[in-house]
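Below you'll find only one chain, the form predicted alone, shown as C-alpha coordinates.
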Amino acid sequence: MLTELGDDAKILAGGQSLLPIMNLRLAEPAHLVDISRVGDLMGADEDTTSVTLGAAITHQAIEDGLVPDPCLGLLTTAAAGIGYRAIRCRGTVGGSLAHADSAAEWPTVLTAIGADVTVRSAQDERTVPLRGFFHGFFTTSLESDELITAVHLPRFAKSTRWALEKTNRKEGEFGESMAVAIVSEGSASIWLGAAKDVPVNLAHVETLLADHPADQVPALGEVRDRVAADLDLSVPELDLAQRHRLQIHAVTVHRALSRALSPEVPA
(Lines of atoms letter the chains of each structure in order from A and count residues from 1; the text may use other names and numbers.)
(Lines give C-alpha, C1' and ligand atoms only; values in the text may rest on other atoms or scores of the structure.)
Protein backbone atom coordinates (compact mmCIF):
# COMPACT_ATOMS: atom_id res chain seq x y z
CA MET A 1 0.00 0.00 0.00
CA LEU A 2 2.84 2.40 0.78
CA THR A 3 4.43 1.63 -2.58
CA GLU A 4 1.15 2.32 -4.35
CA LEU A 5 0.13 5.43 -2.39
CA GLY A 6 3.56 7.02 -1.89
CA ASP A 7 3.60 10.46 -0.24
CA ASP A 8 -0.20 10.52 0.00
CA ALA A 9 -0.12 7.94 2.81
CA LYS A 10 0.97 7.92 6.45
CA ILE A 11 1.51 4.95 8.74
CA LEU A 12 -0.91 4.76 11.69
CA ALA A 13 0.35 2.72 14.63
CA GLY A 14 -0.59 4.21 18.01
CA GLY A 15 -1.48 7.58 16.52
CA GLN A 16 -0.26 9.52 19.57
CA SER A 17 2.03 11.72 17.44
CA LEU A 18 0.30 11.63 14.06
CA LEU A 19 -3.26 12.46 15.10
CA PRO A 20 -2.42 15.66 17.03
CA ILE A 21 -0.42 16.86 14.01
CA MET A 22 -3.39 16.10 11.77
CA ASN A 23 -5.70 17.97 14.17
CA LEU A 24 -3.46 21.03 13.80
CA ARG A 25 -3.50 20.61 9.99
CA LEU A 26 0.27 20.27 9.98
CA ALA A 27 -0.20 16.99 8.11
CA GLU A 28 -3.11 16.13 5.84
CA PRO A 29 -2.48 12.65 4.40
CA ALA A 30 -5.04 11.35 1.92
CA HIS A 31 -4.66 7.82 3.30
CA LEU A 32 -3.81 6.19 6.64
CA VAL A 33 -2.28 2.71 6.59
CA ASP A 34 -3.14 1.08 9.94
CA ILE A 35 -0.48 -1.37 11.17
CA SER A 36 -1.72 -1.60 14.78
CA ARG A 37 -2.92 -5.21 14.35
CA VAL A 38 0.10 -6.60 12.50
CA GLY A 39 1.17 -9.32 14.92
CA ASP A 40 4.70 -9.63 13.55
CA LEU A 41 5.40 -6.05 14.69
CA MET A 42 4.51 -6.78 18.31
CA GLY A 43 6.92 -9.59 19.16
CA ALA A 44 10.17 -9.56 21.10
CA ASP A 45 13.21 -11.80 20.78
CA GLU A 46 16.45 -11.99 22.73
CA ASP A 47 19.79 -13.75 22.83
CA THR A 48 22.93 -13.42 24.94
CA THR A 49 24.06 -10.16 23.31
CA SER A 50 20.92 -8.31 22.20
CA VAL A 51 17.16 -7.88 22.26
CA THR A 52 14.91 -7.21 19.27
CA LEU A 53 11.62 -5.39 19.83
CA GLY A 54 8.85 -5.17 17.27
CA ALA A 55 8.18 -1.61 16.18
CA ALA A 56 4.52 -1.71 17.28
CA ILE A 57 5.33 -2.58 20.90
CA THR A 58 3.77 0.08 23.11
CA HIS A 59 5.47 2.27 25.70
CA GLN A 60 3.20 0.66 28.29
CA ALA A 61 4.45 -2.85 27.45
CA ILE A 62 8.02 -1.69 28.05
CA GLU A 63 7.08 0.21 31.21
CA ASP A 64 5.31 -2.82 32.67
CA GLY A 65 8.16 -5.22 31.86
CA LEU A 66 6.12 -7.23 29.37
CA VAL A 67 9.13 -7.32 27.03
CA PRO A 68 12.83 -7.79 27.90
CA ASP A 69 14.90 -4.77 28.93
CA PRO A 70 18.56 -5.50 28.09
CA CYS A 71 19.63 -2.12 29.47
CA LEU A 72 19.31 -2.80 33.21
CA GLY A 73 16.11 -0.80 33.65
CA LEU A 74 16.88 2.16 31.39
CA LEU A 75 14.13 1.26 28.90
CA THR A 76 11.56 0.80 31.67
CA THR A 77 12.44 4.16 33.19
CA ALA A 78 12.34 5.94 29.83
CA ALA A 79 8.96 4.44 28.93
CA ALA A 80 7.44 5.46 32.28
CA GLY A 81 8.35 9.10 31.62
CA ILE A 82 6.52 9.38 28.31
CA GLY A 83 3.40 11.55 28.51
CA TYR A 84 0.57 9.98 30.50
CA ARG A 85 -0.59 6.40 30.96
CA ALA A 86 -3.29 6.72 28.30
CA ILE A 87 -0.67 7.83 25.79
CA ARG A 88 1.70 5.05 26.80
CA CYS A 89 -1.02 2.44 26.25
CA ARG A 90 -1.31 3.44 22.58
CA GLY A 91 2.00 5.02 21.53
CA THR A 92 4.64 2.73 20.01
CA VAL A 93 8.41 2.71 20.06
CA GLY A 94 8.65 2.56 16.26
CA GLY A 95 6.18 5.39 15.88
CA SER A 96 8.19 7.62 18.20
CA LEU A 97 11.38 6.97 16.23
CA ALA A 98 9.68 7.61 12.88
CA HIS A 99 8.18 10.82 14.25
CA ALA A 100 11.73 12.01 15.05
CA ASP A 101 11.11 14.61 17.74
CA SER A 102 14.38 15.07 19.62
CA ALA A 103 12.44 16.20 22.71
CA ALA A 104 10.87 12.74 22.97
CA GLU A 105 12.43 9.95 25.01
CA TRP A 106 13.07 7.19 22.49
CA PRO A 107 15.12 9.09 19.88
CA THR A 108 17.64 10.25 22.48
CA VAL A 109 17.64 7.16 24.73
CA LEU A 110 17.90 4.58 21.95
CA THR A 111 20.52 6.61 20.10
CA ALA A 112 22.62 6.76 23.27
CA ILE A 113 22.28 3.00 23.69
CA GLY A 114 23.54 2.44 20.14
CA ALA A 115 20.38 0.80 18.80
CA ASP A 116 19.66 -0.11 15.18
CA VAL A 117 16.33 -0.28 13.37
CA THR A 118 15.16 -2.64 10.66
CA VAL A 119 13.45 -0.77 7.84
CA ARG A 120 11.36 -2.54 5.19
CA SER A 121 9.69 -1.71 1.92
CA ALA A 122 7.87 -4.03 -0.46
CA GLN A 123 11.16 -4.58 -2.32
CA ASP A 124 13.90 -4.53 0.29
CA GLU A 125 14.95 -4.62 3.92
CA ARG A 126 17.84 -2.76 5.52
CA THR A 127 19.35 -2.11 8.94
CA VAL A 128 20.01 1.50 9.92
CA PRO A 129 21.96 2.64 13.01
CA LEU A 130 19.97 5.29 14.87
CA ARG A 131 23.13 7.38 15.00
CA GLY A 132 22.56 8.10 11.33
CA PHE A 133 18.79 7.70 11.12
CA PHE A 134 17.68 11.19 12.23
CA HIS A 135 18.29 13.95 9.70
CA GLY A 136 16.37 16.79 11.31
CA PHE A 137 13.15 17.78 13.05
CA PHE A 138 10.48 15.26 11.91
CA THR A 139 12.96 14.08 9.27
CA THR A 140 14.59 10.63 9.01
CA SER A 141 16.24 8.41 6.41
CA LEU A 142 12.91 6.61 5.80
CA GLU A 143 11.65 6.63 2.23
CA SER A 144 7.94 7.14 1.54
CA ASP A 145 7.40 3.39 0.95
CA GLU A 146 9.32 2.21 4.04
CA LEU A 147 8.39 1.53 7.63
CA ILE A 148 10.30 0.57 10.75
CA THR A 149 9.63 -3.06 11.65
CA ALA A 150 12.01 -3.70 14.56
CA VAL A 151 14.47 -2.11 16.97
CA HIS A 152 17.68 -3.95 17.91
CA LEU A 153 19.21 -3.20 21.32
CA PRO A 154 22.62 -4.29 22.59
CA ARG A 155 22.67 -5.90 26.02
CA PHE A 156 24.41 -3.86 28.74
CA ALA A 157 27.27 -5.40 30.69
CA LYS A 158 26.32 -5.99 34.33
CA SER A 159 28.81 -3.33 35.44
CA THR A 160 27.18 -0.62 33.30
CA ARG A 161 25.81 2.43 35.08
CA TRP A 162 23.28 4.73 33.50
CA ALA A 163 21.20 7.79 34.21
CA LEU A 164 18.30 9.47 32.44
CA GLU A 165 17.43 13.03 33.44
CA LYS A 166 14.62 15.13 32.01
CA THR A 167 13.89 18.74 32.87
CA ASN A 168 10.32 19.84 32.20
CA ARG A 169 7.77 22.20 33.69
CA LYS A 170 5.32 19.49 34.72
CA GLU A 171 4.94 15.73 34.52
CA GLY A 172 3.77 14.43 31.17
CA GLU A 173 5.19 17.24 29.06
CA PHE A 174 8.01 16.98 26.55
CA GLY A 175 11.32 17.78 28.18
CA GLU A 176 12.99 21.15 27.84
CA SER A 177 16.17 19.16 28.19
CA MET A 178 16.96 15.45 28.34
CA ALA A 179 20.31 13.85 29.12
CA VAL A 180 21.35 10.21 28.95
CA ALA A 181 24.64 9.09 30.49
CA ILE A 182 25.88 5.50 30.10
CA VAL A 183 29.16 4.58 31.78
CA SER A 184 30.79 1.19 31.31
CA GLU A 185 34.34 -0.13 31.64
CA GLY A 186 36.02 3.26 31.55
CA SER A 187 34.04 4.63 28.60
CA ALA A 188 31.02 6.91 28.50
CA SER A 189 28.19 7.61 26.07
CA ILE A 190 26.50 10.95 26.83
CA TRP A 191 23.67 12.33 24.70
CA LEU A 192 21.43 15.36 24.91
CA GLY A 193 17.87 15.69 23.61
CA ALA A 194 15.63 18.73 23.09
CA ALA A 195 18.65 20.92 22.32
CA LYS A 196 18.76 20.64 18.52
CA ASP A 197 16.67 19.05 15.78
CA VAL A 198 18.37 15.69 16.42
CA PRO A 199 19.91 14.07 19.52
CA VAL A 200 23.38 15.48 20.20
CA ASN A 201 26.42 13.43 21.21
CA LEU A 202 28.23 15.37 23.92
CA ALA A 203 31.74 14.39 22.83
CA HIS A 204 33.38 17.26 24.73
CA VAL A 205 31.59 16.21 27.92
CA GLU A 206 32.72 12.61 27.38
CA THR A 207 36.33 13.86 27.10
CA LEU A 208 35.89 15.91 30.28
CA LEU A 209 34.65 12.82 32.10
CA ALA A 210 37.61 10.77 30.86
CA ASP A 211 40.01 13.38 32.28
CA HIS A 212 38.53 13.11 35.78
CA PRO A 213 38.92 10.31 38.34
CA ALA A 214 36.32 7.61 37.83
CA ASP A 215 34.32 8.54 40.94
CA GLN A 216 34.55 12.33 40.58
CA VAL A 217 31.80 14.40 38.98
CA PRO A 218 33.08 17.45 37.08
CA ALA A 219 31.95 20.85 38.34
CA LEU A 220 28.81 22.36 36.85
CA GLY A 221 30.77 25.22 35.28
CA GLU A 222 33.05 22.78 33.48
CA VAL A 223 30.07 20.80 32.23
CA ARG A 224 28.35 23.97 31.00
CA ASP A 225 31.41 25.03 28.99
CA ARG A 226 31.68 21.58 27.38
CA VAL A 227 27.94 21.43 26.60
CA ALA A 228 28.26 24.84 24.93
CA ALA A 229 31.12 23.49 22.81
CA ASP A 230 29.09 20.43 21.81
CA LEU A 231 26.19 22.69 20.80
CA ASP A 232 28.52 24.99 18.84
CA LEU A 233 27.66 27.93 21.08
CA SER A 234 29.91 30.88 21.89
CA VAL A 235 28.93 31.81 25.45
CA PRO A 236 29.95 35.51 25.29
CA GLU A 237 27.68 35.99 22.25
CA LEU A 238 24.56 34.48 23.86
CA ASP A 239 21.67 36.67 24.97
CA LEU A 240 19.96 36.17 28.33
CA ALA A 241 17.37 33.68 27.04
CA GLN A 242 20.05 31.61 25.30
CA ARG A 243 22.21 31.59 28.43
CA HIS A 244 19.22 30.40 30.45
CA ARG A 245 18.57 27.57 28.00
CA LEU A 246 22.24 26.57 28.06
CA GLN A 247 22.13 26.52 31.86
CA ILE A 248 19.08 24.20 31.79
CA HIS A 249 20.96 21.78 29.53
CA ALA A 250 24.11 21.98 31.68
CA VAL A 251 22.20 21.28 34.90
CA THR A 252 20.36 18.35 33.29
CA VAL A 253 23.62 16.84 32.03
CA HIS A 254 25.34 17.43 35.39
CA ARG A 255 22.53 15.64 37.22
CA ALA A 256 22.79 12.70 34.81
CA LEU A 257 26.54 12.47 35.35
CA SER A 258 26.11 12.64 39.12
CA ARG A 259 23.66 9.74 39.07
CA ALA A 260 25.62 7.65 36.57
CA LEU A 261 28.80 7.98 38.64
CA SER A 262 27.02 7.26 41.90
CA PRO A 263 28.02 3.98 43.60
CA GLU A 264 24.33 3.14 43.87
CA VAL A 265 22.83 1.04 41.08
CA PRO A 266 20.05 2.97 39.27
CA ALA A 267 16.57 1.86 40.28
Ligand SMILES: Cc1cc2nc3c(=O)[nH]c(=O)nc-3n(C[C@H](O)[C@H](O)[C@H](O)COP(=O)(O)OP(=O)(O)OC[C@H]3O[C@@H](n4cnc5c(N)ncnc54)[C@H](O)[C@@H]3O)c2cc1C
Contents of the next structure:
Amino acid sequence: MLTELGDDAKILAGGQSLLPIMNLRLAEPAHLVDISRVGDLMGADEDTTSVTLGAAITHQAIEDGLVPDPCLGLLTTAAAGIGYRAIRCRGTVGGSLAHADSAAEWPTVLTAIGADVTVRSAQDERTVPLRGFFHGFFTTSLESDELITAVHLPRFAKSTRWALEKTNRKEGEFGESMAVAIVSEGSASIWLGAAKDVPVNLAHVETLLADHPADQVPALGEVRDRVAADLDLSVPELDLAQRHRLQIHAVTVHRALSRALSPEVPA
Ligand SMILES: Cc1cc2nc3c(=O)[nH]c(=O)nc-3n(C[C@H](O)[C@H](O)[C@H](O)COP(=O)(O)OP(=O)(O)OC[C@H]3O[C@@H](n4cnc5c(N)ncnc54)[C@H](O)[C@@H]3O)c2cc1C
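Could I see the form predicted together with this ligand next, after the form predicted alone?
First the chain shown before, then all remaining chains and molecules of the complex.
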Protein backbone atom coordinates (compact mmCIF):
# COMPACT_ATOMS: atom_id res chain seq x y z
CA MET A 1 0.00 0.00 0.00
CA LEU A 2 2.87 2.39 0.76
CA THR A 3 4.31 1.78 -2.70
CA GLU A 4 0.92 2.35 -4.34
CA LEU A 5 -0.07 5.43 -2.35
CA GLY A 6 3.38 7.06 -2.19
CA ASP A 7 3.80 10.25 -0.18
CA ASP A 8 0.01 10.57 0.29
CA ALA A 9 0.07 7.75 2.86
CA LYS A 10 1.33 7.53 6.42
CA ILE A 11 1.70 4.47 8.60
CA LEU A 12 -0.47 4.58 11.70
CA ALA A 13 0.85 2.49 14.59
CA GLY A 14 -0.20 3.65 18.09
CA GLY A 15 -1.11 7.11 16.83
CA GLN A 16 0.37 8.76 19.93
CA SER A 17 2.65 11.04 17.90
CA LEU A 18 1.01 11.02 14.48
CA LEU A 19 -2.48 11.95 15.67
CA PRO A 20 -1.37 14.97 17.75
CA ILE A 21 0.59 16.13 14.68
CA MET A 22 -2.51 15.69 12.51
CA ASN A 23 -4.62 17.54 15.09
CA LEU A 24 -2.24 20.47 14.70
CA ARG A 25 -2.48 20.14 10.89
CA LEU A 26 1.28 19.70 10.69
CA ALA A 27 0.61 16.52 8.69
CA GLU A 28 -2.46 15.92 6.53
CA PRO A 29 -1.97 12.51 4.92
CA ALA A 30 -4.70 11.46 2.50
CA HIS A 31 -4.39 7.83 3.65
CA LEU A 32 -3.50 6.09 6.90
CA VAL A 33 -2.14 2.54 6.76
CA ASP A 34 -3.02 1.04 10.14
CA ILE A 35 -0.47 -1.58 11.25
CA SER A 36 -1.61 -1.80 14.88
CA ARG A 37 -3.23 -5.21 14.41
CA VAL A 38 -0.68 -6.85 12.11
CA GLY A 39 0.20 -9.98 14.06
CA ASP A 40 3.59 -10.43 12.34
CA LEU A 41 4.72 -7.10 13.80
CA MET A 42 3.80 -8.04 17.37
CA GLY A 43 5.87 -11.16 17.97
CA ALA A 44 9.04 -11.57 20.00
CA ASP A 45 11.79 -14.05 19.31
CA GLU A 46 14.93 -14.86 21.24
CA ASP A 47 18.08 -16.93 21.10
CA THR A 48 21.17 -17.13 23.28
CA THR A 49 22.69 -13.87 22.04
CA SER A 50 19.79 -11.61 21.05
CA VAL A 51 16.09 -10.78 21.20
CA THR A 52 13.96 -9.56 18.28
CA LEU A 53 10.87 -7.48 19.03
CA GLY A 54 8.16 -6.77 16.45
CA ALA A 55 7.85 -3.07 15.64
CA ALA A 56 4.19 -2.87 16.71
CA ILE A 57 4.87 -4.10 20.25
CA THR A 58 3.55 -1.48 22.65
CA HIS A 59 5.48 0.33 25.37
CA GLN A 60 3.00 -1.26 27.80
CA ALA A 61 3.82 -4.84 26.72
CA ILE A 62 7.50 -4.10 27.38
CA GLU A 63 6.75 -2.35 30.70
CA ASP A 64 4.64 -5.31 31.83
CA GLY A 65 7.33 -7.86 30.92
CA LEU A 66 5.12 -9.55 28.29
CA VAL A 67 8.16 -9.75 25.99
CA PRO A 68 11.75 -10.71 26.92
CA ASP A 69 14.10 -7.97 28.13
CA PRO A 70 17.65 -9.05 27.23
CA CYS A 71 19.04 -5.88 28.84
CA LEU A 72 18.60 -6.84 32.51
CA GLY A 73 15.60 -4.57 33.11
CA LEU A 74 16.69 -1.53 31.10
CA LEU A 75 13.87 -2.01 28.56
CA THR A 76 11.12 -2.35 31.16
CA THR A 77 12.41 0.71 33.01
CA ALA A 78 12.58 2.76 29.82
CA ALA A 79 9.06 1.73 28.77
CA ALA A 80 7.62 2.60 32.19
CA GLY A 81 9.02 6.15 31.90
CA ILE A 82 7.24 6.97 28.63
CA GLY A 83 4.38 9.47 29.03
CA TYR A 84 1.37 8.09 30.87
CA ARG A 85 -0.07 4.58 31.01
CA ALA A 86 -2.77 5.46 28.44
CA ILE A 87 -0.05 6.50 25.96
CA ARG A 88 1.97 3.38 26.70
CA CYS A 89 -1.10 1.20 25.99
CA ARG A 90 -1.10 2.29 22.34
CA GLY A 91 2.35 3.71 21.52
CA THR A 92 4.76 1.29 19.86
CA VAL A 93 8.51 0.85 19.82
CA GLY A 94 8.65 1.04 16.00
CA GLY A 95 6.50 4.18 15.97
CA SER A 96 8.77 5.90 18.45
CA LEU A 97 11.89 5.06 16.40
CA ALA A 98 10.28 6.19 13.13
CA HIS A 99 9.07 9.42 14.77
CA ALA A 100 12.69 10.09 15.82
CA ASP A 101 12.25 12.57 18.65
CA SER A 102 15.63 12.78 20.36
CA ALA A 103 13.86 13.53 23.68
CA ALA A 104 11.96 10.20 23.48
CA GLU A 105 13.09 7.09 25.34
CA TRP A 106 13.57 4.52 22.58
CA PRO A 107 15.84 6.45 20.20
CA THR A 108 18.42 7.15 22.92
CA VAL A 109 18.08 3.91 24.89
CA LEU A 110 18.11 1.55 21.91
CA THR A 111 20.98 3.44 20.27
CA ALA A 112 22.99 3.15 23.49
CA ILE A 113 22.29 -0.59 23.59
CA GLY A 114 23.57 -0.96 20.00
CA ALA A 115 20.26 -2.22 18.55
CA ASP A 116 19.48 -2.69 14.84
CA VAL A 117 16.16 -2.38 13.04
CA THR A 118 14.84 -4.37 10.11
CA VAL A 119 13.28 -2.12 7.50
CA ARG A 120 11.15 -3.47 4.69
CA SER A 121 9.56 -2.19 1.49
CA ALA A 122 7.62 -4.12 -1.14
CA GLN A 123 10.90 -4.74 -3.01
CA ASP A 124 13.58 -4.99 -0.39
CA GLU A 125 14.56 -5.66 3.22
CA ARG A 126 17.56 -4.23 5.05
CA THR A 127 18.96 -4.24 8.56
CA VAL A 128 20.11 -0.86 9.80
CA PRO A 129 22.10 -0.10 12.97
CA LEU A 130 20.33 2.61 14.99
CA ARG A 131 23.73 4.29 15.28
CA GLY A 132 23.35 6.12 11.97
CA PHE A 133 19.58 5.66 11.53
CA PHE A 134 18.66 9.09 12.97
CA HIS A 135 19.55 11.92 10.61
CA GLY A 136 18.10 14.97 12.38
CA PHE A 137 14.95 16.35 14.04
CA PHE A 138 12.18 13.83 13.23
CA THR A 139 14.28 12.55 10.31
CA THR A 140 15.63 9.05 9.74
CA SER A 141 17.07 6.98 6.93
CA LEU A 142 13.57 5.51 6.27
CA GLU A 143 12.20 5.96 2.74
CA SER A 144 8.50 6.82 2.38
CA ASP A 145 7.66 3.26 1.23
CA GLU A 146 9.55 1.56 4.06
CA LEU A 147 8.22 0.01 7.24
CA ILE A 148 10.21 -0.83 10.36
CA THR A 149 9.29 -4.45 11.00
CA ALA A 150 11.51 -5.42 13.94
CA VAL A 151 14.11 -4.29 16.45
CA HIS A 152 17.09 -6.54 17.26
CA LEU A 153 18.66 -6.26 20.70
CA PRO A 154 21.90 -7.83 21.87
CA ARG A 155 21.80 -9.67 25.22
CA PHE A 156 23.69 -7.95 28.04
CA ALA A 157 26.37 -9.99 29.83
CA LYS A 158 25.28 -10.79 33.42
CA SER A 159 27.93 -8.44 34.80
CA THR A 160 26.67 -5.46 32.78
CA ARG A 161 25.48 -2.48 34.84
CA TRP A 162 23.20 0.21 33.48
CA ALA A 163 21.38 3.36 34.49
CA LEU A 164 18.73 5.45 32.77
CA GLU A 165 18.18 8.96 34.12
CA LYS A 166 15.45 11.24 32.84
CA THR A 167 15.13 14.79 34.08
CA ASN A 168 11.70 16.32 33.58
CA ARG A 169 9.55 18.83 35.40
CA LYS A 170 6.78 16.36 36.04
CA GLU A 171 6.17 12.66 35.53
CA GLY A 172 4.63 11.83 32.17
CA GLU A 173 6.44 14.55 30.27
CA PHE A 174 9.25 14.24 27.77
CA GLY A 175 12.67 14.60 29.37
CA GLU A 176 14.58 17.87 29.37
CA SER A 177 17.55 15.56 29.48
CA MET A 178 17.98 11.80 29.32
CA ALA A 179 21.19 9.89 29.96
CA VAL A 180 21.86 6.19 29.46
CA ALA A 181 25.00 4.62 30.91
CA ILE A 182 25.83 0.98 30.13
CA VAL A 183 29.01 -0.28 31.73
CA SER A 184 30.47 -3.71 31.24
CA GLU A 185 33.97 -5.04 31.80
CA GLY A 186 36.39 -2.65 30.18
CA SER A 187 33.86 -0.65 28.17
CA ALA A 188 31.17 1.98 28.61
CA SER A 189 28.39 3.21 26.32
CA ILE A 190 27.12 6.62 27.45
CA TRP A 191 24.43 8.43 25.42
CA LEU A 192 22.47 11.62 25.90
CA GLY A 193 18.97 12.43 24.60
CA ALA A 194 17.06 15.73 24.39
CA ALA A 195 20.29 17.68 23.90
CA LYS A 196 20.56 17.82 20.10
CA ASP A 197 18.50 16.75 17.11
CA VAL A 198 19.69 13.14 17.44
CA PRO A 199 20.93 11.06 20.40
CA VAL A 200 24.52 12.04 21.22
CA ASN A 201 27.32 9.62 22.06
CA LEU A 202 29.25 11.05 25.03
CA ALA A 203 32.64 9.83 23.83
CA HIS A 204 34.56 12.30 26.03
CA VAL A 205 32.66 11.07 29.10
CA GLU A 206 33.42 7.46 28.12
CA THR A 207 37.14 8.34 27.99
CA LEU A 208 36.87 10.03 31.40
CA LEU A 209 35.47 6.78 32.85
CA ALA A 210 38.25 4.75 31.23
CA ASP A 211 40.79 7.01 33.02
CA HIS A 212 39.15 6.51 36.44
CA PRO A 213 39.25 3.48 38.77
CA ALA A 214 36.35 1.20 37.78
CA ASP A 215 33.92 2.07 40.61
CA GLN A 216 34.90 5.71 41.15
CA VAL A 217 32.41 8.31 39.94
CA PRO A 218 34.09 11.36 38.40
CA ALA A 219 33.26 14.74 39.96
CA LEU A 220 30.31 16.71 38.56
CA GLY A 221 32.61 19.47 37.27
CA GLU A 222 34.70 16.98 35.28
CA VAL A 223 31.54 15.43 33.84
CA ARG A 224 30.18 18.87 32.88
CA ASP A 225 33.41 19.74 31.00
CA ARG A 226 33.25 16.45 29.08
CA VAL A 227 29.53 16.81 28.29
CA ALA A 228 30.24 20.33 26.98
CA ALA A 229 32.96 18.90 24.74
CA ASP A 230 30.61 16.17 23.48
CA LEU A 231 27.96 18.79 22.67
CA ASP A 232 30.55 21.03 20.96
CA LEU A 233 29.85 23.84 23.43
CA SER A 234 32.39 26.50 24.27
CA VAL A 235 31.52 27.18 27.91
CA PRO A 236 32.87 30.79 28.17
CA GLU A 237 30.66 31.81 25.24
CA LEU A 238 27.41 30.38 26.67
CA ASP A 239 24.64 32.67 27.87
CA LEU A 240 22.78 31.99 31.13
CA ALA A 241 20.05 29.86 29.56
CA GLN A 242 22.61 27.73 27.70
CA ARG A 243 24.64 27.27 30.90
CA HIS A 244 21.47 26.20 32.69
CA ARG A 245 20.74 23.58 30.02
CA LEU A 246 24.32 22.32 30.15
CA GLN A 247 24.04 22.00 33.92
CA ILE A 248 20.82 19.97 33.58
CA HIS A 249 22.53 17.59 31.14
CA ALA A 250 25.67 17.34 33.32
CA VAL A 251 23.66 16.54 36.45
CA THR A 252 21.58 13.97 34.54
CA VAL A 253 24.69 12.26 33.18
CA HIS A 254 26.40 12.41 36.59
CA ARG A 255 23.39 10.74 38.23
CA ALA A 256 23.41 8.02 35.58
CA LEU A 257 27.12 7.38 36.10
CA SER A 258 26.69 7.31 39.89
CA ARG A 259 23.98 4.67 39.59
CA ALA A 260 25.72 2.59 36.95
CA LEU A 261 29.00 2.54 38.90
CA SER A 262 27.51 2.10 42.36
CA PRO A 263 27.69 -1.53 43.56
CA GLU A 264 24.70 -1.18 45.92
CA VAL A 265 22.29 -0.11 43.16
CA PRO A 266 20.92 -3.23 41.45
CA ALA A 267 21.37 -3.24 37.69
C1 LIG B 1 1.07 13.36 25.99
C2 LIG B 1 2.17 12.52 25.40
C3 LIG B 1 3.31 12.28 26.13
C4 LIG B 1 4.33 11.52 25.60
N5 LIG B 1 5.45 11.31 26.36
C6 LIG B 1 6.45 10.58 25.87
C7 LIG B 1 7.63 10.35 26.63
O8 LIG B 1 7.77 10.79 27.77
N9 LIG B 1 8.62 9.60 26.07
C10 LIG B 1 8.50 9.08 24.80
O11 LIG B 1 9.42 8.39 24.35
N12 LIG B 1 7.40 9.27 24.06
C13 LIG B 1 6.38 10.00 24.56
N14 LIG B 1 5.26 10.19 23.79
C15 LIG B 1 5.22 9.63 22.42
C16 LIG B 1 4.78 8.16 22.42
O17 LIG B 1 5.80 7.36 22.94
C18 LIG B 1 4.45 7.60 21.01
O19 LIG B 1 3.85 6.38 21.25
C20 LIG B 1 5.59 7.33 20.06
O21 LIG B 1 6.41 8.46 19.91
C22 LIG B 1 5.06 7.02 18.66
O23 LIG B 1 4.62 5.71 18.61
P24 LIG B 1 3.25 5.33 17.94
O25 LIG B 1 3.22 3.85 17.84
O26 LIG B 1 2.18 5.99 18.69
O27 LIG B 1 3.43 5.93 16.47
P28 LIG B 1 2.43 6.77 15.54
O29 LIG B 1 2.02 8.01 16.26
O30 LIG B 1 1.35 5.90 15.01
O31 LIG B 1 3.43 7.12 14.37
C32 LIG B 1 4.51 8.02 14.56
C33 LIG B 1 5.28 8.16 13.23
O34 LIG B 1 5.99 6.96 12.94
C35 LIG B 1 5.52 6.38 11.71
N36 LIG B 1 5.51 4.94 11.97
C37 LIG B 1 4.84 4.29 12.95
N38 LIG B 1 5.17 2.99 12.97
C39 LIG B 1 6.05 2.80 11.98
C40 LIG B 1 6.76 1.66 11.48
N41 LIG B 1 6.65 0.45 12.04
N42 LIG B 1 7.61 1.83 10.42
C43 LIG B 1 7.75 3.05 9.86
N44 LIG B 1 7.11 4.17 10.27
C45 LIG B 1 6.27 4.04 11.32
C46 LIG B 1 4.16 7.01 11.44
O47 LIG B 1 3.87 7.06 10.06
C48 LIG B 1 4.38 8.40 12.02
O49 LIG B 1 5.08 9.21 11.12
C50 LIG B 1 4.21 10.94 24.30
C51 LIG B 1 3.04 11.15 23.56
C52 LIG B 1 2.03 11.93 24.09
C53 LIG B 1 0.79 12.14 23.28
